[in-house]
Structure formats: C-alpha cells, structure tokens
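Take a look at this single chain, the form predicted on its own, given in structure tokens.
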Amino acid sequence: MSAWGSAFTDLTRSNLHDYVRRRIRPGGGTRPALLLLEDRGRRAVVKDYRPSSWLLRTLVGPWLISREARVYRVLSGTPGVPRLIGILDRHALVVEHIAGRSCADYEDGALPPEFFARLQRIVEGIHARGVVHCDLKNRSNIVVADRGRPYIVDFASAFTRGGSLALLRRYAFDRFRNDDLRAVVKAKLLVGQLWNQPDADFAFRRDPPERTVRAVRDAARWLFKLFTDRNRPPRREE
C-alpha cells in the first residue's frame, strides 16, 4: 500500500476490518462492497469485488480493479479527481474519501451555476488527461465536497483514449466525451438554478452514430448483469 502521509502504510487484507469505521455498502451480485476505513485522522474507501458473485469476483473483478487503478494513475494531480492510495489485493483498490453530499440528493434549483461551471473544468480537465468517465448521468458520481467544490468519483466505467485499435477509440471517446459534457449540463438544468433553451437541446439531443454507441454499451452492461445474476449461487437458508 503506497504511502499517504502517514495513513494506511501497513493496511493489507488481514488486517482490513481494523480500518473500517462503517460499511457504506454491502456487496452482492455485480456490486462490489465500499467500506470507510480511517487511519491517523486520514479517510478512505475501499471498493472490493471479494463479496461478489463468482464471475465477478474471479474473473472480472481483478481486471476491473486492474483498469480503474490505471485510470485513477493517468489523473493523478487532477483538480476534483480522488487520489488512489493503492490496490490492497487483486479483488479491491483503496482511494481518497471525499467527504460531501451526492448531486443527486440536491433538489431543484439548490447548487449555483458556479458549481456546474467548475464541474465543468474539472471534466475538461479529465478529458485533457485522455480520459472519459462514462457514467456522469449518475448523479451520484458527482460529490458536492466542502465549500461547493466539486468532485468526480467512481471510474470503473471510464475510458481512456490510448491502445489499441486508436482509430475506433478515438472515435469513441470523442462520443463519451460527448455524454460527459452533456451529463453536467443536465445536471445544471435538473439541480442548477438555471434553466435555458440552448443548454436543454444540447443536453438531450441524441445524433443516430451516438444512439447507437450508447446502445451497445447499455446491451453490454446488461446481458452481462443477466449471466451474473443467473450464475449466483443460491443464498443459504439462516
């Protein structure tokens, strides 16, 4: 475990639960656990795939994990971005609690437009770093941190724009970029305190090459839940 001042130089797995101050959630199925750990007044969440169904935990898990560490690492410095403080093993990774309230729990009209208009630097900012999140329409991957700042959280969906195939991912990543940016004017429009037509076309207007981008991912996302859940062993009677 990398070194974070002080905090969490000697966590590993056998001694997790020495950390964990709350379990924020159980795992199950394609989610995996998040627990607050605290360490010489420092907070971190870890994300763990071990209490997972089986395919996620052997076969996905690790990958995911592998991936999200990737990307945590390419914006490491960025504005708005958690730290990662390290992979505890091959089944979970630990980063920077961000303390603050989800955007979804914010009601119309609650955040002002200087809010949106640094979560929208902080998006370009990712962009800059070759990275698209991909999930921003959940609103509570947007953190609503101390003194209004905004943070991003949560990329096991981000994509970044290197590799292989660079034709194809550039192509996609320019249409991700795309539903970052129109993730955070929706937001503005929804919880904002602004409301103008120009944003509203813009944040819900769909061209066909996009409809079918988001298609294909979404028919992923599900089909994979599908063979997840039909593949979970049957619960034990208590």
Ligand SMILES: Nc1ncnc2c1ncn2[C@@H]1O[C@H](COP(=O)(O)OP(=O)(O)OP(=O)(O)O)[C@@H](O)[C@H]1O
Contents of the next structure:
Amino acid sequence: MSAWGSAFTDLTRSNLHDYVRRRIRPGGGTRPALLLLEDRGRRAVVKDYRPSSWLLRTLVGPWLISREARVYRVLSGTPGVPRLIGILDRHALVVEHIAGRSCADYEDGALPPEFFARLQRIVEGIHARGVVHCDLKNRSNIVVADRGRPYIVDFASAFTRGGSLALLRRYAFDRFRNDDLRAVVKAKLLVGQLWNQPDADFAFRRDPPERTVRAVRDAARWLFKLFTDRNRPPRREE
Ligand SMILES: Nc1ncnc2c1ncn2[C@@H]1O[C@H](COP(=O)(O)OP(=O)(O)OP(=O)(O)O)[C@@H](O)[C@H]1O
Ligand SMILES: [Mg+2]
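Same protein, different condition: the form predicted on its own was shown, now please give the form predicted together with the ligand.
Then the entire complex follows, led off by the chain already shown.
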C-alpha cells in the first residue's frame, strides 16, 4: 500500500479482517463488497469483487479494479477526489474514506447553491486531467463531506481521453463530459431546487448524435447486466 502517514502500509488480503471496522455492504452478483477499514486514526474503503459472482470475480472485477485504480492515479491530487491507497490484490482496491453522506440521501432543497458551484468546479478539474466520470447521474457517487464539501467516488465507469482509438475516444470524451456536466446541473435543478430556464435547456436537451451514443452505451450496460445477472448466485434470505 502507498504511504498515507504510516496507515495501511502493512495491509494485505490475509490480515484484511484485522482492519475492518464495519461492513458497508456485502458483495454478491455484479456488486463488489464494501468494507470500512481503520488504521492509526485513518479510514479507508475497500471495494472487493472477491465475494461477487464467478464472472465478476475472475474476469470483469479484476479489469474494473485495474481501470478504476488507473483513473485514481491519473486524478491523484485533484480536489474532490479521494486518494487511492493501493490495490489489495486483483479483486480489490483501497481508497481514502470520505466521511459524510451520499448526495442521494439529501432531501430536495437541502443543499445550498455553493455546494453545486463547488461540485461543478470539481467535475471541471477532473475533466481537465482528461477523465470523464460517466456515472454522475447516480447521485450516490457524490459524497457530501463535512462543511458541505463535495467528493466524487466510483470511477469504475470512467475513462480517459488518451490511449488507443484516439479519435473515437476524443469524440466520446466530449459527449460524456457533457453528460457529467448535465448530471451536475440536473442535481442543482432538482436536488438544489434552483430551477432556471437556461440550465434546464442545457440539462434536458439531446442532439441526435448524442442520443445515438447514449443508446449504444445503455445497450452495452443492459447486455452486461443481463449476462452477469445470469451468473448471480440465488439471493440468500437475511
Ligand atoms: N471512498 C469513499 N468514501 C465514502 N463513501 C464511499 C467511498 N467509496 C464508496 N462510497 C460509498 O459507497 C457507495 C458504493 O461504492 P461504489 O459506488 O464505488 O460501488 P458500486 O458498486 O458502483 O455501487 P453502486 O452501484 O451503489 O454505485 C458509493 O455510492 C458511496 O456512497
Ligand atoms: Mg457507484
């Protein structure tokens, strides 16, 4: 594990349980387990595909973990993004825990205008590093930390502008950058209750190429989910 003071330097898969403070969510099917860890006064979250279905554990999970870790490395030091502490093994990564509540848990009107202005600056900072998040409309990926500071988590769907298929990537990057910004403006309009017509026009308008790109993306997600759900173990009664 990377240095964060001296916290978590000795963390390994075999001693993971010594660090667990709370299980945030059990894993299973397509979902990774989430555990809250603590060491020397610091807290971290481990996202772990080991308890997930066979397909996620063996193939998709390791791919998602390495992609997400790569994005966290690209974003290292960007305001509003938790630090990557390290990769536990190919199934799990460990990131700084952000104390707070998810934006999805807030009543409409409960967050002030400054929150959304800060959130927009954070998203622009992420874009400036060449990363699009692609899942900001899921407001549970926005964490409201102390003093109303926004943080963004879950970069599993994110992608970077560079790499192979450069032209296609650049096109998709511009499209998804707009999607990220729209998600922020929609949150401002709906959760923030800060309705105004120019923002509404921006948030809800779609041109035909964009509708096509989104349809392809949604179809890919649907197929992925269909495929992985077939491998989901039967739900255990609690
Ligand atoms: N570093 C963190 N600090 C605080 N909360 C976190 C952190 N990472 C994740 N969470 C919380 O746990 C939730 C689930 O984590 P994450 O989004 O990474 O997993 P997921 O499999 O994509 O889950 P979901 O499908 O619910 O989005 C997040 O929506 C967020 O509320
Ligand atoms: Mg998420």
